[in-house]
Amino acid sequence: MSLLSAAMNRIQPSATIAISNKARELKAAGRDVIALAAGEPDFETPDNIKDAAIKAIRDGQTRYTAVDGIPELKAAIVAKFKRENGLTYKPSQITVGTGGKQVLFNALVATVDVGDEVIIPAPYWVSYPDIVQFAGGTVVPVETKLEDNFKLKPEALEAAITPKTKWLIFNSPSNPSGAAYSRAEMRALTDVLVKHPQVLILTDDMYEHLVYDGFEFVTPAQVEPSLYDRTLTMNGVSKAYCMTGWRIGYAGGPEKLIKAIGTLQSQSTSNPNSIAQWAAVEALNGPQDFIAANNEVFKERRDLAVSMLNQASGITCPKPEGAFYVYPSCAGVIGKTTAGGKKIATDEDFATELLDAEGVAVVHGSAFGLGPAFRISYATATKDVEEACLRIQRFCGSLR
């Protein structure tokens, strides 16, 4: 009898959880690092958020909650969905979790069957495969082109569905190439689906607020209402807000599978943390100047990153319109050798002897699904993005 049940052989550690833990390691041993692996903002919870949680602190907001959240925070999220979205939800149609991870996971979980198909279009966030081999399904990667901006195509999709086909995961912008879709883009993929009833959507939405150029963002169930139904739209405070410790994810969808969301969740972890519930509410409802601000440091680091690394021998970088990622190509160096004797068969080998080489720590484009690539996160200090860039021009020189 096996210790670990089969479920657990579908699935493999996070990368990018993986690359930060090894650059934190290679730091604490004295290492000169620079890790661009972590998708996470460099600013700081503004203090208004800080001072939410305190106050809840202070009032005694420290007991159980509902299992997917308060009242005040539903409220809050329904008032953001219409403002922002167009859309409208009843607080039954909300859900609020330990983070936006936890909502897909318990979407997932609670949805797909073995035999059921899910389409994920590639480059894709580490995680959503894993989490629906887990349930049991199957994973439908549908490869994006670099010459597209690593956008999925109506045509692409339309092939990959079938009978089977349960869930379309749908991430704008994009997690890990920064891939944003314009109205027209995302009216041609929601033309595909009014067309297969069968097919749920799962937007991941929550690098929403994180675009540059004037883009502006759209959301399926907004472009496309005879979507709703079918439709969960998943958001967060991680990245706009600058919270990603606090854990709040949430999403609104029909009231049956929020229902059976909430019912998951009552027998894995119950309500997320109650004082980052309340912190969450004051995030949602207060001041939103601050992200604009935020944004205009991402685009200058998005700008610098993009030049720089298009000067690197080998190295193509698209220009994202969202998050605060870059995909280059590093299919140009592929086939090289390190100054060291080390050939460059794959772009892991390329981001183990960057890192080895250079103390660069980036994340390989095939644990994204796509490659040969890789990923840079540029929420960090404007100058260690430089300098790492400048480490990579000067790695890729070195390969012969």
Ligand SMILES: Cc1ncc(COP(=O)(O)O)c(C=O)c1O
Second form
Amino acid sequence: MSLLSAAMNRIQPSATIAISNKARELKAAGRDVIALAAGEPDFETPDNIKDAAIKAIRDGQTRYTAVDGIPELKAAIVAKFKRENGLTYKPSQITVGTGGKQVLFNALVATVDVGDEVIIPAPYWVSYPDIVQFAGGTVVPVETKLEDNFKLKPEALEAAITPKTKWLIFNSPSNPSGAAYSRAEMRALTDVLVKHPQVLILTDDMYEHLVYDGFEFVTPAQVEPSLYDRTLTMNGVSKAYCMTGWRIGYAGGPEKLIKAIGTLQSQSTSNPNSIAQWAAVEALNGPQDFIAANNEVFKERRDLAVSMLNQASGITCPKPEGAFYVYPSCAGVIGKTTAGGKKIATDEDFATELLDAEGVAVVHGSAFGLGPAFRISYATATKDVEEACLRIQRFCGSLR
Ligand SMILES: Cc1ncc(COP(=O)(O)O)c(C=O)c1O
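Form predicted together with the named molecule structure, per the form predicted on its own context:
Once more the chain from above appears, this time first in line as the rest of the complex follows.
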């Protein structure tokens, strides 16, 4: 009898976490490493949010809460969906989990059966396919193209849908490409979805607030209200509110699904951290102006990274609308050889040799299901983004 369950054969440790850990180890060993692998803002959680958490502790908000969130947080989420997305949910249609990741995990495990297909546009966030596979489902990746700025085209969506399609997992702005869909681009996709009533839509809006140049964020059920009854609109406080460590994510959706997510949570982690929930109430209800201030900095770094990467030999980098990632193609360096004589056959080789030669940690595109490319997170000091891009230029220039 084997120690581990069959389900464990269907998942792998997160590639992004693995690379961040490797960069941390090299740094600890004294190497000069710039890590552009982590998916979290380098800004501090705002003080008003921290203060709300401290107050919650002092007020004795330290006990078990309702499994799927305190009423005050559900009310703040209901108000957020109304205010920012024009979506009307009742508190019974809201669930709160330990990060957006738990909400996604619960939603998929609660709904996916063996044989169910889940469409995931590639490049995709690393956790989607593993969670689907853990649940027993079949991943249907749909590759996007650099020429389309890595956005899913309606024809490609249509072609991927079958009678077995259970979910489309949609993510705008995207991790890892930063691509965000305009209202017209979203409309083209929702027009396809309207024709296929068996398909549920899981929209991961985690990077909603991180958009630049006046881009207007939209979410599927807002653009096409007839999809409301089969859409789970997922979001969280991790990225925009700089609260990755606090672990609060949430979703609004059909009551039956929300209830099932809560049942699953009641048999695993129970309620998300009580203090973090109070902090999230303040995040959603409190001042929002710091988001625009942070975005100014992110935009400057995006522009810097895109411009410098496009000057690196063999690299092509589209300019994305949002998130804090860029996703350059490294097709032009595949087949070349490093100064040390190592052949670059894949994007993983590129990332490995770049880390070795120049101490720059990036994540290879094949981890996100579309290569040869790599992901850079520019949620790190501007001077480090600049220095890392200089090193990438030097590394690419040294390849023969
Ligand atoms: C696209 C996307 N969805 C969900 C998550 C999960 O967020 P959380 O930290 O709230 O679990 C992340 C985090 O990296 C993400 O990039």
